[in-house]
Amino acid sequence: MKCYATSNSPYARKVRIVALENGVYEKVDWQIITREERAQIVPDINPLGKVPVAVMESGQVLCDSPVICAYIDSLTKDKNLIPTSGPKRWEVLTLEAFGDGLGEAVIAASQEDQRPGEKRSQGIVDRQVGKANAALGFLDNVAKDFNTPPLMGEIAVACALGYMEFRDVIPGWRNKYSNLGDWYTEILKRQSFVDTNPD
């Protein structure tokens, strides 16, 4: 499988961490590309132009990080990050969706904040930051129940937090949401997070 990713995307990072945690990282042909290369290469593979996107040896294309993560997780039977059945499966997938949603909010806030002058909308920034703060408040309340070691949901949340810090979207969040901040400090010590730290 060939997987196209950019180095700072929280969704691409999520896929890479799943591969590392499951011990199959070396089985993937990673194509770490720039934003400019993404604009040139990816639309021919994924019409949405988004990464990560994976191409199987058969030519089949897998789009979107939840799909690619689920496929990678299916490659191993002894270290599943997504439970195969029961209430725990839906709990993990819901937390993954929540983490991805947090990522969407902080990406939107960061991109809007970087727009030049009169093109920038403070209203959009405020709405997205508001969504992110609401998510952080919820996650702070449930962080004590997070799985150790992390499953797919926790990985998605941590990747969103990593991008949020990388772009400095909500300064000082670790102090305001201390339960979540303490948990995040610990998960960053895992080698898979060290190896994929945004640059």
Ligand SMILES: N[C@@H](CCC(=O)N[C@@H](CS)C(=O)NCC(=O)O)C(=O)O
Contents of the next structure:
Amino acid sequence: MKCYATSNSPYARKVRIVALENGVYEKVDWQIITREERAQIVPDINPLGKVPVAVMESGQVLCDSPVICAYIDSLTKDKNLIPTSGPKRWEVLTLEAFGDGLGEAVIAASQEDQRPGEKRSQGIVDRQVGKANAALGFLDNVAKDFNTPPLMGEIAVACALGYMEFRDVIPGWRNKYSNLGDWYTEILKRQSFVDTNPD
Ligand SMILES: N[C@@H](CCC(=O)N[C@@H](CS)C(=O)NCC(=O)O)C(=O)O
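Switching from the form predicted alone: structure of the form predicted in complex with the ligand?
Below is the entire complex, every chain and molecule, led by the chain shown above.
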């Protein structure tokens, strides 16, 4: 399988971390592309123009990080980051969706903030930063219940936090949300996170 990713995308990072954690990284032909290459190559594979996107040997295309992560997780039978059944499955997938949603809010805030003066809307920035702060407050309360080692949900949350910090969307968040900040400091020590740090 070929998988297209940019080095800073939190969604592509999720996919790479799942492959690393499950020991199947070498089974994927990673295409780490620039934003310019993404604009040239990806729309022919995924009409939405987004990474990550994967193409299987058969030519079948997998779009959207939750789908690609679920596929990669299905390759291993002895180690699953997404429980295959029961209430725990839905708990893990819901935390993943929550992490992805936090990622959407911080990407939207950061993109709006970077628009030139006359086009930039402070209202949009405030709205998205407000969503991110609400999510951080919620996650700070539940961080004590997070799975160790992390499952798919925790990986998605940590990737969103990584992008948020990389773009400095919420300065000082680790002190303000210290349960979450302390948990995040620990998860960053995992080799899969070290190997995929945004640059
Ligand atoms: N829901 C998608 C979101 C993917 C996404 O937003 N990717 C961004 C990079 S972080 C992208 O490729 N943006 C390019 C564009 O929208 O044109 C997923 O989980 O994979």
